[in-house]
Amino acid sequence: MILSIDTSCDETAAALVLGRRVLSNVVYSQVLLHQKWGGVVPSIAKRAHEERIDFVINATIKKILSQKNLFTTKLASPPKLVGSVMPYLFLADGSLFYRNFFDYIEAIAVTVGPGLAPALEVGIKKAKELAKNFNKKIISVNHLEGHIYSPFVQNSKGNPKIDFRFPYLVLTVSGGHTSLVVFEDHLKYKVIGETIDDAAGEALDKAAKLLGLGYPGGPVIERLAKEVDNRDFYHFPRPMISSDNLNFSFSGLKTSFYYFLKKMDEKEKLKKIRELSSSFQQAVFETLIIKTEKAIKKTGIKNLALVGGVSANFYLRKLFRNLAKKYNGQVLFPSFKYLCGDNAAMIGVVASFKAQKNLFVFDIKNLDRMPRMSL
């Protein structure tokens, strides 16, 4: 079993995992935090994470102690407090006995990269102290990794069984990430494409910032575009679509989008709020696929992965299935929404394929974050 934590953002998550199996999960969001300033703080975002940290790993905790016949065996007295975490009380055989849960945890995950540096830090150094505290393994995992292994991740029934077909053709797009990633096999990736600036979710939460929509922006746009059934009333660029590699660039795109808005007045702007949405999504979206088909059929992979908190949305994931069934092969999402955005669960998934392969990080000491980890 593994103990997984992710402070990579504006979540701070913690989760326990064995296998593919996510026995216990606690995802405290910072957005409300965040929402007045139009994105995320990075100070704030640390600050809430140092606030919190504790109480979500206690929280996962409690979670999975609260399930009967979890544990079978009769334990011993209690032991001493260490750090900050508690000793805990738990059902076994039908009575209560106390025992200190890290007994039974292998290793301590924890994402080192990408993401915010001050926020990465808070998760890094709380691994730090827990393995040192109770003496256990520490597994690095890659944001990235996460978000890839997410359509596999089981829930603590084992449900859902979707076995392994490598390759896949994964397509990661987030608010700080749109990548597009073969992957091969356990653990072994190749990227094919990236973001040379802006991300697709960052574009889409700053579209939705120009049009007083507030923060976080996607879902609204994606509503918005809904009431117009997602139409292509302005035909904004498609950035990058005729170049011969598979990198993504939402920038200009941004700053048209800007342009076009500043022709506009208020009035004008409020009137047609709904049209924009729904053209800027289209937008973003068409690249999107206009690149994962050039993906398809410069790999010749036909598997699809759609990942990432831009993964929620509806139209996009129709989009996917469509592409998906025009070359016969199968399109994956994240198994549960709560795997869309960032979260411990699937960190801890990817660490016990490392686990399995002794992947360990064997230089704690020297653990850092890596905020251009490469795949």
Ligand code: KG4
Contents of the next structure:
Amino acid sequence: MILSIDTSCDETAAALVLGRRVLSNVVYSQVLLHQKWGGVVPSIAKRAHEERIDFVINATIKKILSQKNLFTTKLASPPKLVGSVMPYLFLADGSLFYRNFFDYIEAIAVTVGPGLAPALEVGIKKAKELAKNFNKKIISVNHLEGHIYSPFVQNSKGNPKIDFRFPYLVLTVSGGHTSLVVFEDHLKYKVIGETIDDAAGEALDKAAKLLGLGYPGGPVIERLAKEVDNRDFYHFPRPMISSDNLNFSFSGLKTSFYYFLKKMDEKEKLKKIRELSSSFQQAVFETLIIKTEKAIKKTGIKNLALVGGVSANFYLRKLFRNLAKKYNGQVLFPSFKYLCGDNAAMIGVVASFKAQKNLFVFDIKNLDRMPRMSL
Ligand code: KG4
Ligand code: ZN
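Moving from the form predicted alone, what structure would you give for the form predicted in complex with the ligand?
Everything in the complex follows now, all chains and molecules, and the chain you saw is the first one.
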């Protein structure tokens, strides 16, 4: 088993995985802490990760121990509780029980970037501490690799049973990232387009903020847009669609939305909130689809995957499905909702493939200085 940790943004996450199977997964969202600021505040995120990381790891382990059948069938013999010692009390000092449990762990996987540096550091520090205390190897994982593998992550029963049919064209759309990547083979990626300013989810969040809809904005905008059948009323600009490259830019769209709203009085804005939400969402999604279609034509790759927080959006999934159909391709999404947003299960699954190739971190001291951005 691999114990994985992700603290790249505003979710404190840990998981236990066996190959592609997730045996246990815990995500402690900080969304309520950041909500009143209208976005993620790095210093608050760091402190919350520090306060919660032990609890989250303990809960992940506790959860697997409660699935006795699964645990005993998957492993030669289950770990023994030491007397009345409860596992979740003893992370910091490396108690006897933990030593026992950690016998079943092959490596500790941790997200090293990209993400908020102060937040990432919390997970990296914890991974180092566990590796040292229990003499485990570390596997470093790029957060975007995690999202790219998310459609292939299976539950504890091994579902969904999809096989890899490389290559894939993967569109990652989250609050922090928008990119088009060719997923060539295991652990082999080629970035062919990315945002030069705001991410798609960030654009939705900012639009929602301008509309007074709170944070995160994506799900609220989805709901309001659906109430008017996702129609386009105002035809806001589709940024960079005529440029030949595959990069995205959403800050111009946000600015034009801002000036459009400025001309409306509050009463009118409120009256038209559905139409505004739907039109903005349409501008973002149509841009995503146009660029993805360009990427299909440029690369000839017809098998698509949509990943990241915004991939939870049913309307965007529908547009993506239609696009794949047009080219007779396959389309993949994360199979479980928790796999759209940030989580450590996807990090653990990437780590399993890295472990097969012996890609452990040997220079643990320099873990926090490893390249963070490149895929
Ligand atoms: O992947 P994620 O949880 O965190 C990052 O790595 O950024 O993505 C969060 C983003 C936010 O911008 C949020 O508004 C957006 O995903 N999001 C959605 C939906 N659910 C979350 N956007 C559109 N529709 C949704 N249903
Ligand atoms: Zn993410």
